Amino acid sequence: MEHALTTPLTDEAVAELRAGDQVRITGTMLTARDAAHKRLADLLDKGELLPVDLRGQIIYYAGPSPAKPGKPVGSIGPTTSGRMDAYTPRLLDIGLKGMVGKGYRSQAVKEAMVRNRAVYFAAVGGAAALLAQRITAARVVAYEDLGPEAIREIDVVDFPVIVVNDIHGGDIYEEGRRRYERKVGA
């Protein structure tokens, strides 16, 4: 199925995703990659408050190359989600209803998406010029001394993902797996 969402998230629009759909976002994400949840995590640690609101947000784990002139960023691809495992459960518990990057999620980030209704989605890797075109608008909201890492606030046009975890429990990779095993073993 497809679908198009507009930023910010709400539990109604996270609820009628399921694990394989694809999805067209237009609105604002994030980008924060390891570094950027490493200081959010910190904060979080003492207490402190975070220097951008989480709620219904979409976080793209994604550092943009320089922008060519005229452009908001350079070429800007997924990298892989499982760097942000230890500290996405904390993120979504206060309130982040989607992420964007490649590859599996670890077990305790699915039930905490699910506990939380929140999903994951993927990007294509590989596409990131393509991605960044996409993107209409990049500024930089915290943590400017990260250079590429820094958190930025993104404005997207038709922002192609793929859901891969839905709060229903489903994901599209195990899913995969077993139809190529069934398919393999007949």
Contents of the next structure:
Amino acid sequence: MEHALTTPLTDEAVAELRAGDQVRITGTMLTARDAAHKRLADLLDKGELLPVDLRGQIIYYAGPSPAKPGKPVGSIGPTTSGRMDAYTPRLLDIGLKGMVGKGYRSQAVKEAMVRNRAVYFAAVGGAAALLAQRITAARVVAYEDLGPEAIREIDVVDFPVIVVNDIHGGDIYEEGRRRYERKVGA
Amino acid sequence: MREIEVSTIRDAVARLAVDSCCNLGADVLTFFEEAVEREESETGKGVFRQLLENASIARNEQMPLCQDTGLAVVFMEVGQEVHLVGGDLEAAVDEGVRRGYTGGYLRKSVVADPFGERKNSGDNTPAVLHTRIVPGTCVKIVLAPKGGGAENMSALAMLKPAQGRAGVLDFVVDTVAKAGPNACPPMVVGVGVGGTFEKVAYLAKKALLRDVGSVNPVPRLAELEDELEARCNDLGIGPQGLGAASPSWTSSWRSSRPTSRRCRWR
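Could you output the structure for the form predicted in complex with its partner chain, given that the previous block was the form predicted on its own?
And the full complex, kicking off with our chain again.
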């Protein structure tokens, strides 16, 4: 099934999504990777305010290459989401609604997603130049010193992703593989 | 004795860095085109179509195919009749990486002091340089940028002779199964067998430089590669782990994404 989603994400929109669905996202997303996640977690540890409001937001796990003059952003494909697993449940618990990356999530992240009605999408790894074309503007909103790993707010139009984990417990990595796996001798 | 200026090597490395990150090799392009036709899953077809469009945008805009432009891994063969003049070879290679990654708008992904500040070196240096002294009067350079998401799927095993061929096959298939959806398509697997701890890793990395679609000239090994390819595809992982019947995997012992680029002087 195909969906066009606009941000911020609502409970109603997220409930419609099923693992394996193709989705095009229009609106704004935040980019953040390992280093930025660590800083956010440190702030939460200290009980301090975060530099960004995560409620209803989607975090895209990406550290872009430098933008050429006149372009909002350089190439920007997904990084491996497992890098963020240690920090993710806490962000989901304070209202983060979606994540875009690639690869497996931990059991703790999957449970936090179901608990908070949040969804995990995959973008195609290695399609970084194509994905850059779906971004119309980018602004650093925190941690500029982290360079490519700074938190950026990006405006996206028809950004193509696939639902990996939905709020109903569906997981395309498990379902897709089961469907196409061939046992030896079969 | 033939003299070659290290500045020539520096300029070649800078050019190769940009070329390898922005221009996908013909062997991988052909693989994607065939994969769109061959793939059974619609999702899988869609992934390969995106990768073809991505390659075209990257080439036209001269922007990197992948935001992770990796560590610059340089394989250099230096003829023993060559005298390198005009400076320090390793410094020239690093300067080439510095110029290529900075001028080409490539991402710098190297940090110093991993147990301290983890400060980005700012210019993607140092490069990883493998040199070999070979007969002749040529210098041959292959630059193979290696991204973290691909590199951290690597694995090494010390097998017992009793485990034999089956032990090797099982280890490779198990490593691919574990990588699953984390590795980006196409999943290209380099395998090294034999030697020591460091030698076998070098062999596996070098195996990635083979063209995608090439067949091993040793029949016994070609057969082994076919078997590995079939078993890995039977895992059903598919491109980006989204489930597919046909290869995200291409065939064993070969080239990685981004593609490598070669340069040679006679």
